[in-house]
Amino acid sequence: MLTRAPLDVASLIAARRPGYTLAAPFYRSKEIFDLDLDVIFARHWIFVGVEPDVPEPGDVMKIDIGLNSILIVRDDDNEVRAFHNVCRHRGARIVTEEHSTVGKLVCPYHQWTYELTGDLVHATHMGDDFDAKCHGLKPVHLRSVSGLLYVCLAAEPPADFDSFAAEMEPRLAPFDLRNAKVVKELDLIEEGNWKLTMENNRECYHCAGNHPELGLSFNKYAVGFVPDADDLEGQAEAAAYAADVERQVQAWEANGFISRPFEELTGRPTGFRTERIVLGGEGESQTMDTKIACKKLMGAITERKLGGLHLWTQPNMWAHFMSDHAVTFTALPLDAEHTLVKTRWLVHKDAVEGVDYDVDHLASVWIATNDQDASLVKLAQCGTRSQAYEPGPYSPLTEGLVDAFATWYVERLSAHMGK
């Protein structure tokens, strides 16, 4: 019987060539997938949703990160908490629905019952010596950044999250996400490794040839696209876009909307990038007509043309915040070659469907774009299965942010393996 030698991950990491895609095992190997779940998804801050996912006391959201199932619950004092979705009796899952509303958290197996604070309050037939105080639900680290929810499964989460929150909270404050509502949620399983999903998101080299709907409002020059030196028309477009951006940014910042880019994608556990992007067409929103899709604007915003504030966080999140709505994306690995992408659309909590907004109009651009991206990720995954695959060069003009993602990933594995 033939046995396969263990994968030499350290050598694969050491052999990674900066500016090039990763070696095929990083996209296909079960061994590296398990390492990713441990090193990346169990030791970093992972974006899981938004406070409006649990708008009222008793609302519960279940989310699975690898083999770990987590409950996000709003308690009776309006505090949002996170717990492992594991009964302290015999380990059964307590909540199986993705969204539910409960008075207390009750394990369906033997009806052990927990308060929304995680305290065990009911467990029959356990004898006189049983101490319920020692059997509350195990908490998970949870942080809310202006309503964006991040969890960390590590005993000691990365401390650099504080500086990320300090940078983002003033930028996100005008949108008042805590007082928004989720009007559409869509799950899409991409047939590719989670890193291919993220790499695809970190560049717009592919946008012109694949995203006609997004291209109506999204300018390729907004995310690092640089025309070739002999592309005089492209050079002129890029210069005009840069001048327009400078004018818009000055105007936005004069009105209190922080807009200039801030980027620390590598060299730290909680890598992130943010920038307010000038939108094309009417310049109002990422919609088919580039105008707002919700008449009631987010928070206390009164200006329609606020561009699109974008946010990326390593390892699994991207989002766009416009004057009328926000869109957030969560990438969660399912196995070495499949990734769940959860998309949420949010509007002001007082906006009325059919009066202020139409969901189909609101969501149509990113529904189409998600489907197109899923097809591209599948193509890339198929390519990594071929014996002809070898790491290829990223474009130095348009894919620097993809390289930053791959570099961050390798940094995090290296830091772990160097311990």
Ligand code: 3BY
Given for the second form:
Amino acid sequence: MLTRAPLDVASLIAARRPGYTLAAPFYRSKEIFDLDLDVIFARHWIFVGVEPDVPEPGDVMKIDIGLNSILIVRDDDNEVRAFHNVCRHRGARIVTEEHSTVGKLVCPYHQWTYELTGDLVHATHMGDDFDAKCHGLKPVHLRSVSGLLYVCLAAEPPADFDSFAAEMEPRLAPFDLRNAKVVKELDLIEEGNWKLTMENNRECYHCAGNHPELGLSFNKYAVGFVPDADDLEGQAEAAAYAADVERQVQAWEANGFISRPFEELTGRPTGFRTERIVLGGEGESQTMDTKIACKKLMGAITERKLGGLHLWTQPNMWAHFMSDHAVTFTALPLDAEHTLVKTRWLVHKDAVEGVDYDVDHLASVWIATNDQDASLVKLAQCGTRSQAYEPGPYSPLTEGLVDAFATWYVERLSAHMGK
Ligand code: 3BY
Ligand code: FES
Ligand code: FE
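Can you give me the structure for the form predicted together with the ligand, which would complement the form predicted alone we have just seen?
To see the whole picture, the full complex is given below, headed by that same chain.
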């Protein structure tokens, strides 16, 4: 009988060449996928959504992270909580719909009933000795950073989340995300490993050749794109962009909008990067006409031309916050070769559809861009299946941030395996 030797993951990690893509098994093997679910997705802070996903008491959002199903619930005191979506009776899934509104959480199997605080309040036929107090829903660590929701499935979540939150809260405050509303949500299944989804997002080397719609407003020089030394046109463009940034960042900061870059993508569990990007064209928003798509601006903002505050967090999110709307992305691994990308578009909660905004105008750039990215991720995944695939070099000029992602990932696996 033919048996396959178990993968030597430690040797694969040790063999990773800095500056190069990962070896094929990191994108394909079930064993490494399971390791990713455990080491990355069950021990780090995972971006799951936004407070406006559960705007009212009783609103529930279900989100699956690998084999763990999580409920995000707004309780009657307006507190947002997270629980495992696992009944304490015989373990059934309590909620199966992605979005619902309930008075209490009732398990469909034998109707055990839980308060929105997770307490078990009703369970029939369990005898006199049964202690309901010991059978509440299991809580999951949840943090909200100005309305951005992160969960951690570990017993002891990484403590460096505090410094991430402290850095981002003043930057995000003007958008008042807690008082925004989700006006469109889109799920896209990419045919690739979650790390290829993330790597693709961390560079704009591919933008010029693939993203005509995004390219109208998104300047590739904003995210680490450095032209070749002999590319005189590129050098001039990069210099013009840098001068524009210098001028606009000064003006934004003078008005209280923190804009300077901050980057600690590696060397910590909760790696992240942020900066306020100068947008192209009219410079207002990531739309087809580069103007705002929502007349009622976010929070109390009055300046349309606020660029795009971008945020990336390891391992699974990216987002852009503009004067008129925000767009957030959540990558969730489905299996070794499939990844769910959830996109949400948010505007001020008092904005009126058809009066202040039109969803097509708001969402068309990223709908097109997501499709283009999904095709690219699929092509990259296909390549990793070939016998000819070997780790290839990241561009030192334009893919430093992709390398930072791969380096962070290898660091996290090494830290875990070294324990
Ligand atoms: O969403 C981002 O962060 C951008 C858009 C294009 C590629 N990526 C760097
Ligand atoms: Fe939930 Fe029985 S499994 S009530
Ligand atoms: Fe892209």
